Every structure is written in structure tokens, then in C-alpha cells.
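A lone chain, given as C-alpha cells: the form predicted on its own.
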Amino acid sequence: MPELFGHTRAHVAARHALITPHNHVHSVVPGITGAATVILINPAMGARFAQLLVTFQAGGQASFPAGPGQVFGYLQSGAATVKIGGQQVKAATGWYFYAPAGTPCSLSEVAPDTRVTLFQKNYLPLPGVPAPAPIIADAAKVPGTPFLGDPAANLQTLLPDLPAFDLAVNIFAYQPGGHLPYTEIHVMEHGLLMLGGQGVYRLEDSWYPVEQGDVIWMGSYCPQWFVAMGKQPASYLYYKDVNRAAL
């Protein structure tokens, strides 16, 4: 899609955001070095986390202290050695890690190119549930389940859906024409990344067609809608929080 003369499909708008890749600018982040990061989503947007894109060069590397912040990390490509306190393991790419909070977090041997998208999130404790424990997992071997029923939209759901996780993230992958079952309003917010394919999203009254990279930023309560256009399926890395009280 052309980018010229100061166009762009990108939006931001109060409750959400489409970023493409033809938008990035990068930003100095501590503890990430011999990268390239963007941070696509984060409070000052009006977001309660943060999501980054960080393309790692020859020698690259990043650590992530122990602290409130919880970290999830998606490798799109490439591949890098993920040490979350004493557990540490070869990721390649689709695989995924889960650093909790107050648990330290690196990614050391990487792979130049490697491509990671990271969700960073403040941790909410739970009354009496002891907090998650770290996960480093490969995505392909992770079930997916049609969605209502639906076997043209395929869920996988890649965090234990267990009171103790302040958050979820999920792969959604669809059909050539298949869709969300309805327009859906919900007090969860969501940082999405499209892995592949193409579509339309509606974001409150707008319609916004969508490829491979694009980022998506939605608010609590921002009406949203997905159909995935074209020959070849899509699917989608997206987040949100879940499992605390409304008040």
C-alpha cells in the first residue's frame, strides 16, 4: 500500500490506533542493546502496558530486571537464548516466554534479525493466589480451539487461563472470509500485532483495512470487529487484560 505524500493507513485516535510498519521511529529503551526497538504502544497513548517491536542486530541482546513489570515476548523470526531466573531455554521462531513479576528476564545469543514483539504490563496481585510462574513455550504446540464454534476463526490461548495472570495472550487465525461473530464492547483493552495475512478491523465507527505488521491499539469499551479478506488466512498475536475486579 503506498505511503506517499504524507499519506498513511495510520490512525490515533482517543480509544484506538492502527500503526504501520511504514511508521516506525525508533527509540533508545535501557536494557535492550544492538537493536532496534519501537515502542508501538504504551501510556502515553492512553494504554494501561506497553508493546514493543525490537529487530536485533549481530551481538544484540536484552535484560529485563526483576521489578513490577511483568514481560511477554513473542519471537515473529530468528532465534535467541531466553533465560527467565534459573530456567533458561533456545527459542526459535513461534516461540514464546512469560517472565512474572519480580523474576529477571534476558534474551542472550541472538540470532541477527531475530524479531521479537514484547507486551510489558505492571503486575496486579491477587488476594491470597500466589503469583504465575515463568513460561518459555513453542506456540506451534499450543491447541487451538474454534471460536464459538466457529471453525473458520482457531483460538489459542497461550497463557494458563488461572486467576494468578493479570493478562492473556492469545493467537487468533482465520479463514479466507471469516470473521468475528459479532462487534464486540468489553471493559478489556488490546495490543495486537497481524502476523500474516490481510483484512478489515472496525475500531469504534471506522473501518481499517490491515496487513502482516500492522500494530492495533484498542481501549476499554472500543466497539471491534475483524474479517480476514483475501486468499490466504490471517491470524493475529493480541493481548489483554484479564481476571481482576471491575472496581
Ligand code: UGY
Given for the second form:
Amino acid sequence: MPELFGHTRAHVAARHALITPHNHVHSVVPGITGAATVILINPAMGARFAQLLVTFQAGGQASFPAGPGQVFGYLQSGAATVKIGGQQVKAATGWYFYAPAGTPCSLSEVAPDTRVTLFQKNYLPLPGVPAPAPIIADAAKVPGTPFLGDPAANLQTLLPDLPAFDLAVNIFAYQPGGHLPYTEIHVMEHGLLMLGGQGVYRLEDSWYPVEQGDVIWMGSYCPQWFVAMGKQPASYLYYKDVNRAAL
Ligand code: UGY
Ligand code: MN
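Form predicted in complex with the ligand, following the form predicted on its own:
Below is the entire complex, every chain and molecule, led by the chain shown above.
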């Protein structure tokens, strides 16, 4: 789709935003060097978390000191050494990592053109429940399940479904024509990256064509629905806040 004369598929609204790769503007983020970083979602938008895209050049690296924030990363391309506390693993395309609050985390020995999507969220502890441990794993090894019994919508849950976690990150893969079964309206927020394919996303009262590389913020109570279109399956990676009290 041409994006000439100021036209864009992107839109920023009260409870949702769509940002396409044509809209990216880089930010300098402390701790990230030798990389082009885009802060796609953060509290300035109305969100309670941050979503970043980091595209590394040769020799680039990132380090996140121990603090109140948790860091989840997904390698869209390339490879890097991921260090979380005392653990160190060489991660490749399709791998992901989770660094709990209070644990330093770094990416080094990064292959050129490594692209990483990061979700950052300040941790809300649950009294009496120990905080989660670090995770470095390959998403391809995580089994999927048909969402609400529909084999055309396959859901992989990348983090353990345990009360200690106040965030979830999942991968949804849809066959062409596969769709969310109904329009969801819920308190949880989402940050979403289209990994592949295309489709139409309903956000609040608008319907948007979306494709690989697009990023969506869905705020609390944003009505949401998706259908995959075209000849290829569509998939997206998404964040949600979970497991904490209503008040
Ligand atoms: O987990 C979810 O809320 C998911 N079904 N939402 C979405 O894909 N927009
Ligand atoms: Mn949802």
C-alpha cells in the first residue's frame, strides 16, 4: 500500500494504536548501543508497559541493570548471547528470554541485523509468592493448543501459567480464514507484533488491514477481533498483563 502524501495505515487513538514499519523513528535508549531502537509503545501512549524494536548492527549490545522492571525478549532474526543473572545461552531466531525484576540481563555477541522485540514491565509482586526465575528458550519447542477448541487458531503460551507471573507472552497462529471467535473486551492490555501473514484487526470501532511488522497497542477494554486473510497463515506475538487483583 503506498504511503504517499502523508497517508498511512497507522492510527493512534484513546485505547488503541497501530504503528507500521513506515512510521518508525529511532530513540537513543540508555544501555543499548550499536543498534537502532524504536520505542513503539510506552506509558506516553497510555500503556502500562513498553514495547521496543531493537535492530542491532555488528558489535551492538544491550544491557538492562537489576531494577523493578522485567524484560521479555523475542529474537525475530539473527542470534545473540543472552545473559540473565548467572545463566548464559546462545539464542537464535525464534528464541525468547525472560529476565525477572532484580536480575541484570544483557545481549552480546550479536549477529548483524539481529532484531529483537522487547516487552518491559515493572513487576507487581504477589505477597507470599516467590518471584519467577529466568527463562531462555526456543519458541519452536513450545507446544501449541487450539484456541477454545478451534484448530484454525493455534495458541502457544511462552511463559508458565503461574500466579508468580504478572505478564504473559503468547504466539497466536491462524490459518487463512481463522479468526478470534468473538469480539473480546477485557481489562488486560496487549502489545502485539505481526510476525507474518496478514489480516484485519478490529480495534475499538475501526477495522484495520495489518501485515508482518505492524505493531498494535490494545489498552484495557479495547474491543478487539482478528481474522487472517490471504493464502498464507498469519501469526502474531503478544503481551498481556495477568494474575493480579482487580483493585
Ligand atoms: O489472550 C487474549 O486476550 C487474546 N485472545 N487476544 C487477542 O488475540 N487479541
Ligand atoms: Mn485479547
